[in-house]
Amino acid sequence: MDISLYVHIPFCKKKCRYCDFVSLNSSDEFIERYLRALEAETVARSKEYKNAKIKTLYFGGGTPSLLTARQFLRISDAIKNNFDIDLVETTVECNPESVSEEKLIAYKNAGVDRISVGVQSLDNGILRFLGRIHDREAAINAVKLAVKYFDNVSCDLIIGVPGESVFSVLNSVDVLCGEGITHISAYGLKIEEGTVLYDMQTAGMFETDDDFAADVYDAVCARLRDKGFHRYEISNFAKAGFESAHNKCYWKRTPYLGLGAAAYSFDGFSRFNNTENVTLYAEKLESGILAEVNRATLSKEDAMTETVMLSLRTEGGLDVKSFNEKFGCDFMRDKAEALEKNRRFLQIENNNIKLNKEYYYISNSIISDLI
């Protein structure tokens, strides 16, 4: 069985103001128990996934390049040591306040052969607002290392944030592809419940503009276009040949394993995930017990909705036959409602179904109506 392994550092030096993920500062101390906790995990796990080969890794956080190069090194080495690895692709995200040329020839001697930076703006008023602690220049200097050793350079932009204009998100997206990367995640912003924003927003300290976010995005989507990046998922683009191949395993619902504190997992039957207490996880993994809290089994109804949700947040659309054939059902019928009341914003031909491109940005109205 082909998997896809991610896994978790949740350590940042400050936490965004928009973060909701789980991440915090912690002491170097703390930071070794964790290592050798997920060390742990590493064993015990390769043990149930003997027969598993591991296709792509993803290290995400928090902030990965928090790590030192040797503490990188050994959690690279004991997954190499403990499972099947047969890797198309290795990530690592990191944030320009703690990237390194130290760090990133660690990584490139590690195998890893992607490199996902996490920018969000290259303006300073916005990089403010968003909790940020790195500034226009660090995230260019940041860039224009990782592409010095690194083909495959991703960057992630957060896209709809009050205060800013078009001319500053496109110059964002000019400056970063003039750099040379290969890939472009663009978010929009998401006001989450506990988080430093959350706050502020119901403070009335500001206030989001769903129109304005829509014309960014659309602005965004036409630039990007315009330098040869396709877009294959609502908030991914790339050159061709540089898609995301461990993000795809989510989106086509192959199965993958995470570990660390929060991390989850879908074995094509069940999801389960780890406690999301850093502490908690610790203990456990010292006392020799898996840190793992939740788990459930999928219903026929869950895994078509996870399907068709999934599906049609892709350039690829729902193959409408191979849904029919596997859940053993006839979706055009069973959704012909839906359907038609949204028939202009979809391409339905071929036994395909599609988001019309220009509708991507209220993707989540039209799927809600069809499952």
Contents of the next structure:
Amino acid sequence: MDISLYVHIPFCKKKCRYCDFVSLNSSDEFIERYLRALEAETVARSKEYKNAKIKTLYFGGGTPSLLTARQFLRISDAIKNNFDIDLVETTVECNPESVSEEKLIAYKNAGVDRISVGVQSLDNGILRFLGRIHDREAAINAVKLAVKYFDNVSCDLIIGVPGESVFSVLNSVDVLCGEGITHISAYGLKIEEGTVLYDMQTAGMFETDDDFAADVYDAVCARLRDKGFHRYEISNFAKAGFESAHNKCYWKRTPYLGLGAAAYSFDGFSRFNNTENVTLYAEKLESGILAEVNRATLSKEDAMTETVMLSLRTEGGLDVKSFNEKFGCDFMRDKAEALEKNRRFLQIENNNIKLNKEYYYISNSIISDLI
Amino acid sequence: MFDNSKIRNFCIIAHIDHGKSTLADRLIESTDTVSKRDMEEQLLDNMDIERERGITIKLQTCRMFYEYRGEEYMLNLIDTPGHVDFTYEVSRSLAACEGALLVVDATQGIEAQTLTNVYLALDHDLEILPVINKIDLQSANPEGCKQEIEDVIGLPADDAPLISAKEGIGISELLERIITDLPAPKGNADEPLRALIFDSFYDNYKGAISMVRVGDGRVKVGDKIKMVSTGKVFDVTEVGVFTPSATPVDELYAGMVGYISASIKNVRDTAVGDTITLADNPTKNPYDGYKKITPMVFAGIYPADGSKYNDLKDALEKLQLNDASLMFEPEVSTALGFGYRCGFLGLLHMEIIEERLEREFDLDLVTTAPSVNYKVKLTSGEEITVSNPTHLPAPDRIEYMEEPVVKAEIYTPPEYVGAIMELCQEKRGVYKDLSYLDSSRSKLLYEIPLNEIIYDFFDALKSRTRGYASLDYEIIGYKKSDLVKLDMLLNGEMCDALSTIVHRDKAYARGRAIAEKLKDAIPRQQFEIPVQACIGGKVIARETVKAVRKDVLAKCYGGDITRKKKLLEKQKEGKKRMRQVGSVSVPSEAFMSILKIDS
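Show the form predicted in complex with the partner chain, please, the one above being the form predicted on its own.
Next comes the full complex, this chain leading.
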């Protein structure tokens, strides 16, 4: 069985204002303790996944580049020594302030072939607003370094930030493309409860504007198209051949295993994740127990919902014939009313349903009709 | 058997918050009818809503005993509802009494509503004993109050008892005055049974129960009773009195107040105002004044979630068991699906029913704009009555229309007269009279179409007079009027649930106001939605709901698919609360948003 492997490094120097994921500013001692637990989980899970072949590997966070080269290698080695690997893609997420030439060389030597840089913006005002601890210059330097050692470099951008201009976003895109990157993930800013930005918004310190976000999104899409990037998923753009194999596994519902606190897994039948409590995660593994919580076996309906929701986000769309065969249903008949209602937002041909590209930005309201 | 001369039947007339319920509680407590330990504040108002709003909806009665000069007296307190919507119920409970306590707040003086009920009581030849309450408050002005009672009502009030129901001051003196000042019932226990139903309610085990005042004769378990209005005969299974909980007794006889239970399935068979007599020895003098209750205000009530239609049906049926004045019949709306057209006594009644449906039956409702009964003369010569705008025939089939008009009495401090006249003018009112009752009180008389009153008149009156003015109204008849049906179009499709019947002069302003409200209440959708107000196909106002251009493009983080799925499922769930008008999804709240529009 081919699977993807995700490794979560839940540490950051400082939590960004929009972030509601698990990330901590921990002591060196605790990081060491966490890495020991991560190694223990790697060993334990590898026994469970004896027959699995690891096709893609992704170090995400948090900030994986916060780890020293030695620390990174420990985890990377643990995976190689315990799992059966046949990697087509290995990615490490890096943040501009913690990436270094030494680390990049170490990654390269460990077999990493893709770097994802958390740029978010090249506008210093926006970076401050988002609570990023790097500036434009640091981000550009990080990208330059990454491109120096890697052919496949991706950058994350956050778009639709209040106070941002279309001009400044396009400038970010232009500069990054000029450095020779091959992939961009452009996510709309979403204000999640429990974040600093949520509190600021609640206090009336700023307002978000969906129309503006849509304008920015349109402009970014057009500019990237001009630069030879194609959109293979709602928020993901790549030069031909540089689509992220790891990312695609989420949309295709192929199995993946998550290691580390708050990491998510899908074994083809059920979804589960590790505890978000990093200390508890370490404690559990120290006493020889997996830190898994929330294991839910998917019902047929769940699986159908996921398939529709995930495939419609992608360029390939939903293959109706295989959907019907897999679930023993007749999608076109069962959803006739919703399909009719959303006719103008969909491309339906040859047993395939795709979102019309101009309507990607309202995907949620369309997809929620079809699930 | 208690001699008639030792019985007093009385009610309490008071303005809302002038302390009626508190006084009732205090009387019950002082006569040891209920031990202090068991007293719950405002014992007689036993519905949650009543206690919260401080108003009485369903009548309650209580029998008390009090010893005066070595003799024991039976005092029957009959509580009266305190709102204009329930005037008929008030008049029936007054008919069950010989006397009334007129409770006046020493800090406020007489209010409009009090007067209405005082006049009702005088109409029923009740002996009225004025009582000045809240004398413990610093701002109390008992002398001014007495003067006002004499000036406004013409009742001698010089030796009116001064009390504080809250503090328990003057309560025993008041009890004695009830015995000395209020007349004993007349009636004769040896005559054929003649009992007035002044209220009825439904008990899950005993069926419909009539609350009665026995005028003549006697009634006991096993008697065959007959309802005079319908001729229906029932076997009495229980008779009793309220203390204030229902307590069975052997017999009810002339002069008493109590209840009769006779395994009656439907409260409609125990109509308020009807007379109960014995089947084999009927009375020759039934009580007069019985009238069938006719609803004045109508609205469509729908479940917010269309699949809850049956729950709504059950709830309405259960409420109706207790409230014979609630009428409903099934109705279908293209926008809202299956629901009910309901008839109410007035706006407050409507609000109370809605609130009880939501609270007691946990229903989420969508209510259409309240409407009245219009008389429509067709070109064919036929005349029909329409309350649902959707049922109004096309304009070319209508010869003319008539709408109900009320006589509105508004009592206000003189400084607000100008503001009220302006309001009445805006509401198509016709000025009739203005009188100054005293230096601090004036009475305005207007004739106003009912459809203006039910719209937002109460709210406007309150806000323009800082709550000082009060309103009483009664229907005086129908008047020809230039009425039109105002339709709302969403993306070109008519939405029946948003149609209203308005006066032509009001249509433009109303149309604009509704369109503006809808623009804000309808969420942006995948396409632009024109919101148009139309009269007979002619667009008179237009707003646009802009197309949504973005929803969430957020990261599907680290394979956390479940979170994304939940988000979409929540969105799908939210859509269930939406109604489909053509291609437009309209949230339930949008239908409600147009109910309160200031125009």
